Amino acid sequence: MRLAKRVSGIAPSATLEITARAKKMAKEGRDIVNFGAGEPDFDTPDHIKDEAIKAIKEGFTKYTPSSGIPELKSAIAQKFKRDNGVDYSPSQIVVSNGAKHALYNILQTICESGDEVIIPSPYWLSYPEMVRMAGAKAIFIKTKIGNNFKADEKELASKITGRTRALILNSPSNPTGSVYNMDELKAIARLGVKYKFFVISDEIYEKLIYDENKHISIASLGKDIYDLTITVNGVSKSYSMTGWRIGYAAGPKEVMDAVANLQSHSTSNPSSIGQKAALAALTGDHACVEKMKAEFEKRRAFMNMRLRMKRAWR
């Protein structure tokens, strides 16, 4: 059977493998904790459950408009405006199936055969899949440790070229947890608007950093840079709903709308209930957030006291 070549060579998820991996063993009743999924042990929020439950009953269970319903967009607006400090117009912003859903909507809209996408690694593994998916070549910068692995403005500049589409920056990153601080970000924005290239800019882990880490949205740097970011984010990661499937996208109004053709003709709207969700937790009760970062962190502390025994008792 012959297959397209732009499948033939996309590698299946590692992490959703060694996820099902991990669940089927606890099935089987074996004591397991399991890194693959970045996924929060949580169960959703009620007040968010509430709200869709409220969705159902009230029949809220037709096709919604492709890219999102208004008032969930609205919330977004003022989501990014609140915590960014970023300003976005509805019409700049397209809710899909998950951040992932997104990112790959992005790809698809922006490259061409012959593009480059700089990507830092380590990196979420699907990242490289989607770029070639959409015909491009990722290009890696090996980060070091000693940079808390973050990709440095003389690192990325010497790999731009005349090809290069995009970079995509995930800060805070998964998998390595480093975040991009002011002067990492402005440098980056430098090179961005010097060679006018895209920034991707994945922020879906935003609300678990700790110490003294600040997140900061590169698009909130001026207007030069607004102009060349789409912010990637969604509601997955801070209020534990990665299965609702509620990621969204926001950018130059050229970029989204394209987006958002692109997306009516494969998924059309994401799930109308999920919406509705989604619209409880972003203008709801944040407390539930700083709740479950709360025992992340002390999860965290634990897990670093027992790594320094270890290191210690060798």
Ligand SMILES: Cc1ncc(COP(=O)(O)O)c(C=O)c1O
The other form holds:
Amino acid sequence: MRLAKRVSGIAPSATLEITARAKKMAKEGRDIVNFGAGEPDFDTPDHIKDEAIKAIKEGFTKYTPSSGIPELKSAIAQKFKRDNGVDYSPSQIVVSNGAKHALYNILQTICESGDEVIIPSPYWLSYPEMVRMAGAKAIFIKTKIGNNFKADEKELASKITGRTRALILNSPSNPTGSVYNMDELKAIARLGVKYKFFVISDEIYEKLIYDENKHISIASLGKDIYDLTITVNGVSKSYSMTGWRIGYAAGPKEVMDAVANLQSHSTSNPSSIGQKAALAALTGDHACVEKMKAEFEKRRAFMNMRLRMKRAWR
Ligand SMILES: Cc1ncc(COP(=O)(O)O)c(C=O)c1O
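With the form predicted on its own in hand, show me what the form predicted in complex with the ligand looks like.
Whole complex next, starting from this chain.
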């Protein structure tokens, strides 16, 4: 059968495949520790679920504005200000069906065939496939363990060409856990501004950060880089809401208007109920996030200790 070129070369999501297999094995009674999808093994907190149930009961079950309900966009704008020190107006924000959808929309919006998108490697598996679906070419920076798997200024500069359209920056990173510090982000910002490429800053793991690391949004580093950055985030990881499918992006108004247009003709609004739940998550008590993080921290310490022991035995 003839399929469109756009999809025939696309690899299925290995992460989702591994996750499905792990879930099946666990159901069969096997003792499985699943390192597939980045999915917190906590239930969505009750105060979030309650708002969703209320939304259903009150009949908030119809189409909403395609790019998201105004209350949620306002809450997202406040979150950016409060947590990241970045000013976005609600008109610069689009709510989508997860951060994955937001990233897909952005790449479809800014890339043309022949464009190049730089991705530090190791990377989250969906990035290169999304770049390809947008007709562009993924250019990888092979990062090194000695540099904590971060792309430095020299490595990034060596990959920039006249066709560079964007860099996908994922800090904190999946899968490496690396967190870019202020100096490293400033160096990336300098190159972005000098060579005029977009920085797609995927900050979905911002709340799951440990030790002395601090999350910094590259868009907060000044007007020049702010104008070139599209910041992506969502509620999946921070609030254990992977199944609700709510993510969001914010950036230059012209780009985000086009993203909203694209979404209005493809998926329309993300679920009305999910949006109410996300609103409760962003505006509600954040003790649930800290509780989850404390548990992850314990497991992280345990795993670190065991890996070090294993290394010592060799
Ligand atoms: C780095 C990264 N970005 C984005 C996503 C997408 O998150 P979601 O679509 O659930 O909001 C994931 C999910 O695993 C991820 O690991």
